[in-house]
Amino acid sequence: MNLMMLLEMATEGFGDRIAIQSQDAKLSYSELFAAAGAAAHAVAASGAERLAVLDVNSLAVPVGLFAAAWVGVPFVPLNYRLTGKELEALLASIAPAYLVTDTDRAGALAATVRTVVDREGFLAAARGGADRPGEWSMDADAIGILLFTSGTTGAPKAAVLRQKHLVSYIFGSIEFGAADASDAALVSVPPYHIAGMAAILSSVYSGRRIVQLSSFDAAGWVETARRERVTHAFVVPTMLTRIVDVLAREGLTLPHLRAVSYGGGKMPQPVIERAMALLPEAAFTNAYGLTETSSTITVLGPEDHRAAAASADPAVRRRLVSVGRALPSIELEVRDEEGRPCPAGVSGEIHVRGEQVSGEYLGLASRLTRDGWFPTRDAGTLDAEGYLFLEGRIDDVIVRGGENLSPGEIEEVLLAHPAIADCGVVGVPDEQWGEAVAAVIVTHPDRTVTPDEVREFVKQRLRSSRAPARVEFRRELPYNETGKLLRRKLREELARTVA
């Protein structure tokens, strides 16, 4: 197995189609194949053992991804938002590396890596070069991608995704050549996130044109989607919230958009209901996955969305905030602290198993169990029909007087309040109970709610122990660029203020 298999098949099947475009620059599938070969030759000549790209979404990302697969070195997309010292630490951990980046950073990081090439020089050489290595290796255990985790709960770790994990994910979830020649996927998630990698690989295998957006801006996203007649898109919940705001405010439609996938964070039910109303012709899919699982492991598909939205049964309608059911190639269990499967509706830690699951980090012991299960450290529940509901990280569980409280469960209730636009629930130190529930709330611009009203709203729907002892208001909550709520930052902010 090798990622180059995917590009080779696409080149043979629809080589003249545009594979990817970034602003006015474009590469057909045949041109992408040739560019990957020339870039692979340059990387091989450098003697580097990793190919790293430090860049926004650009043509350098797919060229680098497939060049690395061709020459047989791991591809390492790096977070361009990191500081100089943070980047130096990551680059030291993957040395000796061949680094592609923008001109300014190429100069600043020249002393840190074996070879530094600026983006334009890399692409010019790749598009103009004729030399290429021989056949690529088909070693399924070779490392395809190293992805540094976000580090929201500690120092970033490099997740190891081997060729077999990545190719298995694509073969198990994407139909080859399924895209029409006119299909276009808008990619605005950063390339250093697993969703960014999955978007490239899945679009290439299906034959879909990729339209890159270097950074997300809701108005720019809508304008690009309309101009490029985008048919498919992936967004995180915070992006979708801002997109529907623009559509509603400007009275715009997206007439060509047929499929919207979202994930990376908890989707508030009012947001997805509003999006479905504004985009009635689009098929919505919620995809849950992790870096360590090579992307998606559960899906709430378009039919699930429609059935839930149309149902009068509260249990069925609630599935709009679920992440759906496991892919056919994935085994999934929710387990208690003793490792036993939890009954339906009982919270526990999500465990998964499948060919696409890595559970491995560079330089660290594998986190897979002896029989191949990966403990995700995500908390959740399964309903009787196998729909998975996320509740946040296991580390985020609030322990109040010996009782485990799920922040996600409380947030779901709060988001049903007509005045609350967004919220984050965390545990804060409490002398009597060990931890107390704290809620940080963002209200809609034209609405207000008092702390007592917030508490009463929760008490009426959950046990009184889940009502927030502390309620604070903010204009916005801290999220990372892939839509994950940074609860650690919330706890730090609350610790600096007096209740």
Second form
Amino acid sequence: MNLMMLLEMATEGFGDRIAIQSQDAKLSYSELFAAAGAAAHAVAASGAERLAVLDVNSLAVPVGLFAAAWVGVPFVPLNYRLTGKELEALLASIAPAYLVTDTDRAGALAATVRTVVDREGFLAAARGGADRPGEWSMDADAIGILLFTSGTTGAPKAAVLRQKHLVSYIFGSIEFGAADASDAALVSVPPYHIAGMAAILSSVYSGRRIVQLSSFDAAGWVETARRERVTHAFVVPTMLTRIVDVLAREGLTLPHLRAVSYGGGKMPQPVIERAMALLPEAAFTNAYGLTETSSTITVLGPEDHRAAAASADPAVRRRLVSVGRALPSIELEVRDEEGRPCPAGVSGEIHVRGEQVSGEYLGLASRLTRDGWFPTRDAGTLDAEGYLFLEGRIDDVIVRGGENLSPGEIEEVLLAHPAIADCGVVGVPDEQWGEAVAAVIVTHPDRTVTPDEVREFVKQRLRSSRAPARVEFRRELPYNETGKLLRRKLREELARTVA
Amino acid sequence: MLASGEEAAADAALDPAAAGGTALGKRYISAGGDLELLCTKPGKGSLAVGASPLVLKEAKPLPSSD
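Now that we've seen the form predicted alone, could you pull up the form predicted together with the partner chain?
Below: every chain and molecule of the assembly, starting with the one above.
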């Protein structure tokens, strides 16, 4: 198996179609194939053992991804916000590397890596080159992508995604050539996020034109979606919030947009309800996945969204905030601390198994169990029909007097309060209980709520042990750039300011 | 019958009984469902296990998630 199989099939099936465009620059599938070959030749000649891209979205990302697969070296998309010591440490861990970056950085990093080229030079050589290596290796265990995980819990680690994981994910979730010739997917997630990688692979295999946004801003996203007649898009919740604000403020519609998928963080129910109302023609899909699972493992599809939004049954309506059910190619269980499957409605750790699941980090022992299950460290609950509800990271679970409390469950309740725009719940040290519940709240601009009202609101809807002992107010909460709440940061802030 | 990697004779002719074709990116399954193949290189011939032809597997599209 090799990712180049996907591009070779697309080239054979619809080679003249536009595969990808970035502003005015475009590549058809045949051109992308040729460019990958020429870039592969250059990387092979350099003797580098990894191909890294430190840049915003551009044509260099897909060209680099497939070139790396062709040569048989890992592709390493790096976070372009990194600087100084952090960046040096990552580059040292992937040496000897062939690095593609922007012109400003190319000079400064020349001493750090084997070969450094600026993006435009890399692309010009790839588009103009005629040399290409021979057949790519079909070694399914070769590493396809090394992805440094976002590190909301500590130092970054590189997840190892082998050719077999990535190709299995695509074969298991996408039908070849299923896109219409007029379909276009807007990709605005950064290339160093698993969703950015998965978007390229899924679109190539389905024959859907990729429209790249170099980096996300809501006005630019809406403008590009309208101009390029975008039909499909993946967004993280914070992006959708801002997009919906722009649409409402400017009175704009997105008449071509048929499918919006979202994931990467908690989607507040008011945001998804507002988005569905503003974009009635679009089908919404919530996807849950991890870097270590080669992207999506569960989906809440358009039919689930419509059924939940239209239902009078609170249990069905609540599915709007679930991440749906496991893909057919994935086995999923929620297990208790002893490893036994939890019954429906009982919270535990999410475990998954399937050919796309890697569960491996560079230089560390595999996290998979002997029989192939990956403990995700995500807490969740399945309902009676197999819909999965996420409850945050296991490490974020608040242990109060021996009782395990889920921050996600309390946040969901708080967000239903009319004065509360956003909130984060974390555990703080407590002499009596071990840990106590703390809620950090952002109110809507014109609304207020008192700590006692917050406690009472939770008490009425959940058990009194869930009511936050400590309630603080902020103008905004700390998120990483893909919309994950940085609970570690919240805990640190709360520790500094004693109640 | 040819071994893997062996060249076919230049005058080899396709058996009309096995000329249904195999299409790029389609999946084919055996009658018992114990064998599934994905076509990565298309051709005029059709697939069979012994005398039992493989049949086209209906696609069940999933919602686009990325």
